[in-house]
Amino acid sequence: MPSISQPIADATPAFELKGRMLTLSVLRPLITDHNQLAAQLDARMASMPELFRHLPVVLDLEAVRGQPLALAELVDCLRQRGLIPVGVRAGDEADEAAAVAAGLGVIQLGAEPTRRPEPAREPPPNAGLVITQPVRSGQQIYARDGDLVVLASVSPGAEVLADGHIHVYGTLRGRALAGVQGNSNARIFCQNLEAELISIAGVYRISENIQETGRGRPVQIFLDGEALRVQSL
């Protein structure tokens, strides 16, 4: 039996510690009033119920800043709902000393920079993936280091995504995901955009959000600055 005084180098590592970019989604409440908020995301919540379960959300609380709110109440809020609020930023000591008691974590960006253009990622020779099948409902095709190229259509409940571009030669009608690794520069290209969810480095926008004037005909998807673009081809 070794001894308890043995040196704690000597033992198996039990844990790692890594610093990670991660894409998180972040809630910017307007308004103080929850009723008001819960009323508006259960309409949003009711579109798409499977794009937000077990969502986990940062809550940027910069446009109620010095407004009396009750976080707690509203944590639980969205807890009901499905999310997972795991931290705060942009509140007061208030906010800060409630985000801590209601669990949640702190987060310090300070001032954030000005995004600069990051130059595209160049895929290695002959990376990519090619699929000539529909893509059904309920399948997930993932093009990793690369660009993925569908010669069919993409059907509701279906999800494509890479960490280039997607071209989709027939009708877009899922979910499409492009430069999930943080690639902004990544596109989406489609011949009829009927789609549940696009998202470029992790910029999304759900359907009731998408223009109809983008609808139903060859567009291309990309990120200007911060924002979405559809623009018609």
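Rigid core: the largest C-alpha set superposing within 1.5 Å between the two forms. Because the structure is predicted, anything quoted here is derived from the model rather than measured. Positions refer to the first chain, counted from 1. First, how it differs from the form predicted together with the partner chain.
Superposed on the core, the two forms barely differ at Q133: its CA moves less than 2 Å between these two forms.
Relative to the superposed rigid core, the position of the CA of L197 differs between these two forms by less than 2 Å. A movement of the C-alpha atom of E159 falling short of 2 angstroms is seen between these two forms when the two forms are aligned on their rigid core.
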Second form
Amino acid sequence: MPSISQPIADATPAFELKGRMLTLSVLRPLITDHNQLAAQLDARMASMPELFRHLPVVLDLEAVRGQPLALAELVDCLRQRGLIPVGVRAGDEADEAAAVAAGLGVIQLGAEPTRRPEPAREPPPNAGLVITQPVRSGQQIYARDGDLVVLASVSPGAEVLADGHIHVYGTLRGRALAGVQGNSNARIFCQNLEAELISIAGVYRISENIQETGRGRPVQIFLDGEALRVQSL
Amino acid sequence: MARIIVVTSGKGGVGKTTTSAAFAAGLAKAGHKTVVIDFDVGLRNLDLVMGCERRVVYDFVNVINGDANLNQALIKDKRLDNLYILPASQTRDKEALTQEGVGRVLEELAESFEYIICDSPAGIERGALMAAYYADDAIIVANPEVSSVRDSDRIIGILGSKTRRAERNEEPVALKLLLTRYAPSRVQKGEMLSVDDICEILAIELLGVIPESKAVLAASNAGIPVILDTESDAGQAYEDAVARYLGEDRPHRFLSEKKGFFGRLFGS
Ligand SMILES: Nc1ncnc2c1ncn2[C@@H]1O[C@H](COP(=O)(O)OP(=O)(O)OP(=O)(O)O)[C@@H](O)[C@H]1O
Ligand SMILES: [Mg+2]
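For comparison with the form predicted on its own, kindly provide the form predicted together with the partner chain.
Once more the chain from above appears, this time first in line as the rest of the complex follows.
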């Protein structure tokens, strides 16, 4: 950056004007009575005056819009306290005129740009997620929008989830939750059921309630109406 | 290239330090220049097991902080020429182990040692993560009980994501399971998990099975790595494990109570 004392060639751009998103503190008066507002402000500032010194603020007038507000006085009151009001937003015409007169800007936040709705598209076919390593205690794997295939075992303390089906080609010892977004057609398939918990579309069963007949063998688990069924393969 | 081996478990008191001392002594005995580092800052006891606690001047944290250089802090073993110990600090806390600092020390050690063994503290916090971060190989120490196996499983998962090899997408840390305090009679009674059960759950290579043995406590009380007690079952089991680590094919022993019985072969 050239220092100020250096002569600057004419062609050198003298400034840049950019649209920037800045985070500014916003002061939102909820009442129009200055004295009351000032008193509360003083109380708040007393605990951390440094935080407020030279703090640029935007006055958001939405809550008091249409009510008689002596904006010039409010601005003075803030300036006396070391705050630097820089603009107003959401005021009515009178407020905006008063703001300009007091040396403040008028900030147009405008409405959200209207977005054209995306044309509805068929979700692309999802090949699902294939895991070749054991899923260890403390690990969690989620196949979003599709099936989860685990070619190894799922340890106790591990959790596998899918929006679609779950296949475990080892022993399922941890938790398995299929159809987690509510797909009640999702199923769980495993070589060996020793699970801590199984769930389909939110209907779950804990280890204690999985009958011995279902344990230790290849099974599929599916929803039959409201009931979870464990069926030998 | 030096090989960095972390000895870790998740669960405490399962035999990491015993194993670190045995492996370090075993590798040195086999002719490899080896250093063993105690990462258990604040609870150091590798030096006790190695019998050099009265020769500690500087420690690992001193070297990391630049208060001492490696030559000042390394303790040379009295029995084995190739063996050195870098003790832990008893007074600092685990925050002293910075990733950058640990990396610097390991790099310097790698210039003159073939094997660097990192004796991890228990848990899955900073100390354990630092001990594991730079590892090439991991010896997962587990006892034949559910909680220990569960914690080992957890640590294996962490090694798969929180190590330098994982972060750099290099070949993953080589995982080797060492079952210790194995008591065949209690396995038979169903009080403990069997080797088969544990291998099925953890699904990693079985490096060895060390029997529950009185020789271990006797050796550590005497400050001698148990592997040097060549008469003892535990000493012999550790010797087998070191030989397997170095690529030898040895049958697993001590899987049943009967002395000298050569047990089933566990290929994996
Ligand atoms: N094979 C074995 N037979 C009998 N006792 C053993 C065996 N291995 C270890 N021990 C005993 O178990 C205790 C814990 O061993 P050690 O200190 O090696 O465990 P650690 O995993 O390093 O513990 P920590 O998590 O506290 O660092 C010691 O008293 C040790 O003597
Ligand atoms: Mg220890």
